[in-house]
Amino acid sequence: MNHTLLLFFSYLFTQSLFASGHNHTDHNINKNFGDYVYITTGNDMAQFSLEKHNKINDLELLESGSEISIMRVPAQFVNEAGHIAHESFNRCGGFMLHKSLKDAQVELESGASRSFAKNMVFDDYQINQEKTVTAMISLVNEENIIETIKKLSSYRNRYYQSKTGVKSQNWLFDTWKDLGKSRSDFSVKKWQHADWKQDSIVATLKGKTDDIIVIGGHADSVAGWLGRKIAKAPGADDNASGIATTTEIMRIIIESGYQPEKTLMFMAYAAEEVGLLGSREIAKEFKKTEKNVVGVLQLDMTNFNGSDLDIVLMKDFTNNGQNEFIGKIVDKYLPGVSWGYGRCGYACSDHASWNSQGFPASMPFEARKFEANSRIHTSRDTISRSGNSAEHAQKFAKMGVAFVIELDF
């Protein structure tokens, strides 16, 4: 059988699974969210889904705003929505999953908060910690990043409802805890989520003030769109690379003995791939408890160098001033590293959760969106795709260290 026919019959088979009701929905979505769920997604993805996928999926467009739409969809469509976001829009997330229509409507109506987060001005744009930053970025170690990527990608998958998704977070918890064992101002906790198995991991280096700087990325990984609990999803780039980069930033700051003015929080979010669930829960709690988050750095895919630009700052659903601040940091501390701007659409990663709650966030990305690693969400997302190197991720680690130090003052 030729390759084209094989793909065609494979497509018919998977479509028939949905048509006959034999789907691979995660049962916890049905249990905790119901047979039908609500998602918010970009208007472009909502219209695409209705036009291309409504014949065998009972999709309903409920409301639309200037940027995003609310859809009521069968629970089994959640995995397919992730597939659509990746394959057709090159978005890692691409939607937010909601327990109720009311919750989705709050997100739709949060345009004022998103606009505020996008346009709020930093108190101080000066970059004046050259001595400290230069010394600390020289400590970035590529081998550390490689080893963390290899360890995380050695799990069969890091899906938010799989045993290995739980085990990988337990390993990360122990690793982060060990990094800070010599410091009394450092702590790590598992942020437990009631509706799924995988914890988010949150590490805190206490500062002199209650102002907070957040650095993080999502820890889960997926492959394909059927049977995700058992699928092979090493997720080396998406997003072991971002977690490895975050870990290296943390290691340098801790081991250098740096005493921050602001409180630094490092986060590895659960369940990003199924609607930004982990980061949404955390960001909403921070908003509810009136935490003063002055900056959020989202590291989602840092190790595949696919563009002429080394670092691409996403302009949509991020903070204009903070993006400009990061560009200045790259210019000053990473000579020869090129950067520019791009767009990735609504809810393409966890920065969108913070943006929706009115917090300033940025997402520096490994390449232009349609030049990024094409093997993510497959069994081939391994470190070999990046030449068994972390050379590209090193740039993001150095940028992240500089971002923390300069924003701390």
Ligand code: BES
The other form holds:
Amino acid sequence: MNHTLLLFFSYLFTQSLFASGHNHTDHNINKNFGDYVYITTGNDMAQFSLEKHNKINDLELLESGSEISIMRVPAQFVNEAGHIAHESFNRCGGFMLHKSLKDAQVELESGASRSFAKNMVFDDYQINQEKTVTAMISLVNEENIIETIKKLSSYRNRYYQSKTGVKSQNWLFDTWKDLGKSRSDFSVKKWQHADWKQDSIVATLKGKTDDIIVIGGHADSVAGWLGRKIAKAPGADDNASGIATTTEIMRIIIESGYQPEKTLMFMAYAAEEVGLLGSREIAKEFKKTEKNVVGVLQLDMTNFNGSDLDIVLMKDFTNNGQNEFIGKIVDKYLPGVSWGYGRCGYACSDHASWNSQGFPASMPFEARKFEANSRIHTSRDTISRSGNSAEHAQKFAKMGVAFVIELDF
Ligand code: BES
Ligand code: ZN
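Could you please show the structure of the form predicted in complex with the named molecule, as a counterpart to the form predicted on its own just displayed?
The next block holds the full complex; its first chain is the one shown before.
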């Protein structure tokens, strides 16, 4: 648990002790922080708090950068800030708690949205949808995942500039469309990219609010260096597995008749293998149009069981709070499935595109990086490498369903 989160939760703990009627002075309540604390938060949330929540004039805006501001607030305000963030802002309403002004200033200066995306805290990482989740994860069907992996890897390649890379995305579009055809709150579109032929596919299950949860992975594949347009690149693990996992999560949510609070978006990105191009365009557009993306789950390589850990949460380019939330979900809903943390060491997949735009993202991965499937990016990345099964990927489908439902509510 990182330091900021630790402070935050220890604060909530002391807060709840006192809320239950113990007789302490204000000074004691805030023994961890003093009476006032420093938070960094999005400029818009800072402004909003000053205008709407400053009844006794005790919130103070100290400094503002291009995206985030430092505020000095009463320690009691932190709880309320969680609610304001939740109700009015979501993504932009995340905030970080600092033990000193100096710490807050360090954050403001390093103040990249990247670091903000990594550390901000939301108040909706609660796990309380046991009934719905348990029922839904029992619907995960390994055969469906196998079938999708086989179909996608039957294209010679899914390169972003090849004919078969266009065709495979058209197949996915038709398949996703068909999965949701009975629901009027479901739609699928081809997201066209100006600079290359392969589309990204984006499916939407409309919720009651405009908050957005994104689940997805890259659909393209690649092998070799010369003649990539015609090279054989089945990409069964990298990343037919992630798309198949995403598709199974989507199928269950749709077919169960679940009506989400938040809007769920399922994405199959084009052109990841050539530099995260598809997801970068989409994440940038979402930022530009001020979409409230409250969580992103990136599924890239889910079907090769190479480590003693089943699920490895990549720590870099991801959100600490959301990662912990996923860990807790695995502990609660996937008995016998182990998880831990790892690192890619660089911006290895589409989660980094979202993270760079300031959105909280996670990347649960099939193994530790050095124990991952070594046949990726070759003609031998086939499902036979995973024993022609989707035993490993089905854990990720269950985790994904639970993640969506718990974050949704
Ligand atoms: N799925 C891989 C990333 C990966 C591979 C993560 C092995 C962990 C272990 C992804 O599709 C990929 O190949 N990414 C590129 C970088 C990207 C920016 C082109 C990579 O890792 O070289
Ligand atoms: Zn990949």
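Numbering follows the first chain given and starts at 1. Just so you know, these numbers come straight off a predicted model, no measurement behind them. Under this definition, the rigid core comprises the largest set of C-alpha atoms superposing within 1.5 Å between the forms.
After superposing the rigid core, the Cα of Leu101 is displaced by 2 Å or more between the two forms.
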